[in-house]
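Here you get one chain, nothing else, as structure tokens; it is the form predicted alone.
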Amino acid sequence: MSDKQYEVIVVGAGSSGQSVALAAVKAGKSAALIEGRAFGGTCPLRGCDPKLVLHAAAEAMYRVERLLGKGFTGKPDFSWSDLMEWKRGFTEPVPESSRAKMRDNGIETYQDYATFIDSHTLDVGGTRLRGEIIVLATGMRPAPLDIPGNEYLLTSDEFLEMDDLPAEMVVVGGGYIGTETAHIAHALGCQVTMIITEDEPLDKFDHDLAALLRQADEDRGIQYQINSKATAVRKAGDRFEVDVEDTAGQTTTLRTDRVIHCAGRVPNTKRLQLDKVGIETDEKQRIKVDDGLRTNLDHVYALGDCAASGLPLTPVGTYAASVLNDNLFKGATRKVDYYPIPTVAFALPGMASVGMTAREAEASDRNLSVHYKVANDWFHARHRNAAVFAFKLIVDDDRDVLVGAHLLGPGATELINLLYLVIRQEIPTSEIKRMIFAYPTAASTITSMLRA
């Protein structure tokens, strides 16, 4: 069978992959886009977007609950099936609209998984595609949890497709996905137990703020098995048993209606057979790239969650695609410069972070000051009876600039973007303190934070 020839082949039809394919044809190149799953990628189909649709409903219920006895006399009725129907209105049109957009722009699309035959050739469902340039943007998938009974686990992807919300649920994992999943389910009426390997959820965020979040969670009824791991799952009638082992080797057995596996994600590269052509990966199976997103093969590039470059976040992949597009199709020689990357967890309440961490500040010999406060008594928190509002800002006093910001509480997931701009543009803190912000808004707390 003769090969189909393209100047650019992109593997992975998420936002980053689509961006590169579109830039290729705009530059006059022939391009193919390959996707083994539905076109559109993780974020719009089984990640950020559908999660935020569910989060909006959960947040509404959470805020009403915080105001019971303060105007509200009870929680409103809720229908999980109605919420899922609403969610599907966002996700179901994506695959066909994405693929149609690619075809309309002259990109040939392939709905199957790709495997390397040689360094320039891919097998896609029996069709051989040969590319001068190959771009890998295959994203990530839930990491396999190798324990007895793992066939009874639902992944975070499957949580977003559940037909019903059970009365009880165990969530394995306390990172972004596990915490957000647990908070959505609990706010909408499910009793949740979280199994986490650390002593706090969201351990990649500030430790002090994570401890405050766990306390707020426990105060409202979320249960934790900390410093623990799930070791087995068994069917027990119409329910499940989950064995949990702590760091001392003690085992506890939990009974629940459903078990959701949110304990990490891995690069979605296994089917590519990268080792066959010698493409190098790191210890986390991410594809190694340089600061121009080139692999150890000169004509193969990687970006987004599958690449060892930046955090596995949609806007990071989108930014990386813009760098690669300029370099491949406009003759530029840009290098990725991610710092600082703002990141948020849509917990209830929200957590957010950007720039230097407290641990990095402790290890630094720079003249730094840390502005940390639990500000539950501030009006921003009190008027909505917030469970917790806290912040930690790190300032380089010699340069008079903010270098790190960490937030927990109402408005955190939006406010972090303002603080990102402050850090990125190196706006002097003395100037910020003189600024006039609209009041009473989340942004109006910035000057008070810097004086705390």
Contents of the next structure:
Protein chains: 2
Amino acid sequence: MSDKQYEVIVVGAGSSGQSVALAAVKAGKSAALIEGRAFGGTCPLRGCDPKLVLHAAAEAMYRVERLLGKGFTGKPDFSWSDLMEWKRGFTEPVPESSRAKMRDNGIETYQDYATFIDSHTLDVGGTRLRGEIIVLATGMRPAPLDIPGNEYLLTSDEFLEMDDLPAEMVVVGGGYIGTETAHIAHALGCQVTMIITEDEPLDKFDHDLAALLRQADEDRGIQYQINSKATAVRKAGDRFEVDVEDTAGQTTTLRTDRVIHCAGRVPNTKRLQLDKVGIETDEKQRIKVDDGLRTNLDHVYALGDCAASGLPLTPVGTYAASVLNDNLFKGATRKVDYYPIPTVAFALPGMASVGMTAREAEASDRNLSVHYKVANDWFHARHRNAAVFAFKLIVDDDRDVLVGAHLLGPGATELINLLYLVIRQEIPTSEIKRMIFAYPTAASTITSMLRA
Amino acid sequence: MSDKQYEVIVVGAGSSGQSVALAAVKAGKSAALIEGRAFGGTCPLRGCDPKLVLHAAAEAMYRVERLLGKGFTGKPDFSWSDLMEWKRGFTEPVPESSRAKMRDNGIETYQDYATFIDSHTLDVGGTRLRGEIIVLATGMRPAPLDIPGNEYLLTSDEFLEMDDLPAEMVVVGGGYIGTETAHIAHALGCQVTMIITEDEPLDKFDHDLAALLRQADEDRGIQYQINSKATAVRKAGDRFEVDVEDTAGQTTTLRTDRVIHCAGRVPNTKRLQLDKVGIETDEKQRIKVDDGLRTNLDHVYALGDCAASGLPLTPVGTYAASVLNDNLFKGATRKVDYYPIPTVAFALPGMASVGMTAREAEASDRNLSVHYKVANDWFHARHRNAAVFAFKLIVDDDRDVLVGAHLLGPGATELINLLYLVIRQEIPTSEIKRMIFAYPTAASTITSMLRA
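Follow the form predicted alone with the form predicted in complex with another copy of the chain, if you could.
First the chain shown before, then all remaining chains and molecules of the complex.
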């Protein structure tokens, strides 16, 4: 016997889960929302939002730094603990305000982890909840790094909570989380060494642009150990030693104040005990779903970062939630369609990407042209003394439309949205070339990009 | 008898004039390009480009300032003369490189002012040039301010050349040039008072947003004398006195280190002696042209800032040149069509506008809705402690398309280009709401804007 029954149970109170729970009660359904960690999820607590708070300060510092000797004669004084306090002003109110919002809307909230008892029933701290529909939106967390001394590692979550910025830091992992972490810390005064298994950072982005970013990083003093992995961490007084092994099997040892582990994330599905009820996951432990976000069980759905559907990005989760909500509560039969989605690394400078990659273009037998240029000498880059400005646009020449865009440099993280719109709406490039964008802005470089 | 004959004579070696001269020789025509001032024109020498060089430094300082007590504990040290030297690195090579580029392309260049002798002939420093076609692209310059003591005023051109930044400055005029001048100077450490005839700055932009900008300005210490005009300037030792009269006839006197006059610009047409050959101008002294950029004389054309055609913006001049070039040298019959064009004030924060204004919306009998909100509390504004973030979007509800967009705050100057694209391409707002813009970027706020 269940203690409680709901028409809809949502597990995970991040943005996707909250959206589904709200849509359920709005449609007149009884709904429960269960969260083992703090209400709010990754984005406002441990992801996009706090990261951007730190990034805003790092970017201001970085801009000053780029103009040293060109107006600025010194860098501003800075306090990491002041920045952390400012950041906590954003994150700390979230759990209570999120949970209150849910309650105010008539959603019953549970602060504990959920475990399947049977396919319709979850145990939540000893209470049994039965749901006609169960929606899993448990998100992801940093993957453990299985090496000796892993207890000395801080995760990227913990980096965002650090009380002080050390003088030296090693960052393990060069994806967007590792790169952003390294760039924020370096801009704010920390010596950073990156350890990455690939030969360039940001391997989900364009390889040529990533190589330019690493070059710019190295020019300003960020150190890279490429084609390498951390194999052990040891405490050495107040500091740490990190063994780093390269692909040739060569091991070196780094000494540093702090080691931040940003290599990989895994879905938060272990405590659910999915296998007990036969919910299938993929090789990355993500919950398998169809294009209606339904798992292999008819009444169980999954979305957001824990689901094997779309990129693990907040707006993708929000979009998936809108599809699921329409289907579950408005009788729609929408399917998720992850038509090119812009992705961004808030590096310094920013990296951004949407649509077809250069590798896909090479492999394609379509009539495509690649407009690739390192445009450091363009006014857009020069006037702020940008470290690097480069782009790669992929145009389908037969159809006269943009199909891919990859940007590195000032304005990239914003301009990618405009190019996404151009790709998605299939606006002819001949039409784009006639546009009168405001000058001087990042968008005003597009015409020149298309000619490059 | 003329000394020289050309198929095409272009007067004015700014971006529009250079474009036409290049197109002429490319089409196999003989061409002359005449310039009284330095080759290059307003944009790279006295406009957009040097302004943006200064703005980049001012913005970096401004960003630090916004985060004082929130990470930064002090502002960076700064040297105006270093900044000027950096800026001169952009402007100084322009005249020689522009002129060399023209010559290398086979254009004969003349460094002097031109005066009409007859409708086909110009006097250029004693040389008579006869042109089958004459194209006028002489641009604009700061209008003289006809008050006692006007010899003590510096123009906005001279501001961009100033050897040192004074402790106190009065800026006369609150259009985009005055506002940008004031904001750059203030961010870099100068006390600024603005004298403006209107009740808000930036009167070409949305009035509500302009009021918010003034409030933000006053909060950070910029002083405004609204509904006022400067009536006299006197030297007082090393400083100056400025008499300011308000609409009630009340006069006060300001004491300051420097007075910068940014109120109004006039076409550079006086030396041409247009009236001698009967070329017509409008009430603002701009050369009248039809939608093919032809003056009332069949073989004389005008474009760029000196022509009464479109806004005086570099990309508008470039666009007009492309139309004229197609018509003159490729047998086309294009007409200029100034479909909504984005305009931007590089204020701190930025102001931007495109399409229908709120006033036009009010006066319209179309079914329009205005989405106006001061969104300082949105994460986009909060995370960088933006002084203000506000928008006004105008939607044609019957057609479900955006028809006007007005933005103030972080990201405004870039985002306006995306909204311009949306307006111009008439992308349905229902379609925009389904877009998955990268988060957190300025573009990712659009969906919320449309719901506001």
